[in-house]
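Listed next as structure tokens is one chain, alone, in the form predicted alone.
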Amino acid sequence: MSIDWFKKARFGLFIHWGIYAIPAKGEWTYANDPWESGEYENLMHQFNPVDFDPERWAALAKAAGMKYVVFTTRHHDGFCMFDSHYTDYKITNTPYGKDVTRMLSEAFRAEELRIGFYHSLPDWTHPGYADRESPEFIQHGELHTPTEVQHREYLELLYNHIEQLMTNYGKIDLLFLDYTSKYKANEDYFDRERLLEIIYRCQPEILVNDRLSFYKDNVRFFDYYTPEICVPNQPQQVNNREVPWETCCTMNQHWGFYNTDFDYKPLEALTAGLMGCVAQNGNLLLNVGPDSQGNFPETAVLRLNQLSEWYSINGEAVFGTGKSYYTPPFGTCYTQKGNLVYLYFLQQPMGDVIMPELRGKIKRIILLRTGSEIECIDHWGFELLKPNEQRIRPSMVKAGDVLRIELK
């Protein structure tokens, strides 16, 4: 397998979509809200996303600079967004009746984006799975104990689903498995080596994430690691070895569609998160939760279009870059590729900017948004600077701007 494409890509699209879009209260509504027996499962008979347009989704993602997609083939509610051979609880038994996973995969491949599948390890609807983070415990404080036969049947369903996804949908580049509960932290509940044997046998070049184990030390190394909703302060390490990683994050406050959640992060927060991840050799997987009709929320589309405009100007600071050798100045972060250092402004600077370690090393500085050259100040203001610090005057710079610093 090759991790190189993943390290260069830096930016991907996460899509949380399922029948939970109908109540429109997020992907955990089955666990968090009261439902009569069978009521939630019967939502599948209402699911008819006639507006689903995967070609448009793929075009939006590509324009925004995203290089891969990760799609929820099954979330914890057990509903399959693909044409499962092993359960009737699936998208092809809804009024819509089409395999949206296949449609999405083909559309994103056509735009030359890499294909990733999310698949839930827990299944809240199966008697062979029980956990304190399941609906029965959250709602009623009760927890059944699966029999050995039930647990084995549950695992076989999981294995069969994974094998089908790995064999029936073409080349799959990423598999995002989710998740090992903190209450099962000391158990190999899913027999990870058996599951990984199936995955790698069917897709030898695939990258599989780290969520088959709650603890990351003292188990096998995984292909990439997944901190969540944060920008780490340093490149991620496991057992003293730097590892590839990706943080996933929502645009608003929920993964699945939530019809009263209008708390969308501003563009500058999203670009800062992206650049912050790349500055520590990581990726950002940015989520959208489509509605029950198959539409991206209006504000999510707005943000993707804004990201498209930003990336069209500043994308060279993202794709193929990583952590810089140098220390960024106050209010900024750096990415680097060869002799090009990219300075991203987390905020509008108060005035001149003092760059550590770069005095005498700069050939030229360009503000990518305008193409204008930034002045290095060499005639005053050096009284209290360290000998290796360089003062620059980036007039007209605002939050979200990027300077390309070409080194000698």
The other form holds:
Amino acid sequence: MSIDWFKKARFGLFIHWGIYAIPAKGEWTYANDPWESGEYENLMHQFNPVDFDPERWAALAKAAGMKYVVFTTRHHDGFCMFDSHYTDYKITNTPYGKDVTRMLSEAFRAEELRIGFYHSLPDWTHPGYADRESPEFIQHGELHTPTEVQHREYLELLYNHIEQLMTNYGKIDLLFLDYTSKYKANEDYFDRERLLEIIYRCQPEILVNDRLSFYKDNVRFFDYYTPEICVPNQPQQVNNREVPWETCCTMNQHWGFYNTDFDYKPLEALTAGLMGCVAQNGNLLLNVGPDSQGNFPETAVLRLNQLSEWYSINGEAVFGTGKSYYTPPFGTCYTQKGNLVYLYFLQQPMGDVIMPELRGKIKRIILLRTGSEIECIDHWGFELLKPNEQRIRPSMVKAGDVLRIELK
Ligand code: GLC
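Write the structure block of the form predicted together with alpha-D-glucopyranose (GLC) for the protein whose form predicted alone appears above.
First the chain shown before, then all remaining chains and molecules of the complex.
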């Protein structure tokens, strides 16, 4: 099943990159800031990311334990980061002139990462699209009504782009369509069946996310579910059935490059977020917003390198694992793969760790960072323990550490 790789992968890299990296105020600047007509679009004539080095990005992601990438081929500003056959508003008409989507796909594929394309359903620059969440409404309270013809043209452009992306860039493993506004919830604004027909015809094994439909109640319309900027605390269900899911989160506070945002989460927040997702059978898609020269921000590189160090020790607790049958102790979470349970420390423990349900079931416990074995405390304080609780004293552990608990 094509979903299997996704459920094993658990960790991916999201990249939000476009001409919005020039004003450096995030990918919503077109909607949030006052631009003169045509001024924003003209940024493309300055876009020249001479430092773009997709091999380096791929190497950083791979080392960090990421198994796939999701790249913004087009965001809501409509600018194509690929060599669109259908518009001039595209990367190959910038001073840089090269198809970065192609370069990136090839580089990540060469590192054996799976390839995902993000593509915005809304296009704020197209007269055939109008929505209360568009810049014209946000800024001026206006809402034009596209004519039938304009709307048709808009949809044709979307279908053509998707078809081109699905046929000219090799095997695409995943498509992240973003998004159906709540004001369009009651219409089939994008003609879902038509779009899905194109996608699955060109890429039969592709996984498509849930944002093409505002209705979250019909599993048939998506392969995986996408909460964002949060770590859900239970497996995700639709119609009482568990669904594959991935949450996307930023490393700092924005998706697209933002030159004054240095508010990066510490490494332990990122590893806790990752383990928290896996503990509920989900994936984490962690974002980086490269700058207009084509560089990952310095702190993002630092975090990826730190993740790499953490993953090289603890990666077995992530890849191929999922929710455990057991209840984790205070201040920890569990992942599990067969008879291996992984205990992740969200914080340094106050002292002994009490593991519910595991008494008599443990063969061996190893602290992955040091490789040392942790003894079960078998002759102390049982009167304080509930039946089936196992007590251990893992001294010297800190937030971010992982124990491998081998069950009998
Ligand atoms: C939010 C942002 C959008 C971003 C997306 C990623 O919806 O508004 O810009 O691309 O999250 O999931």
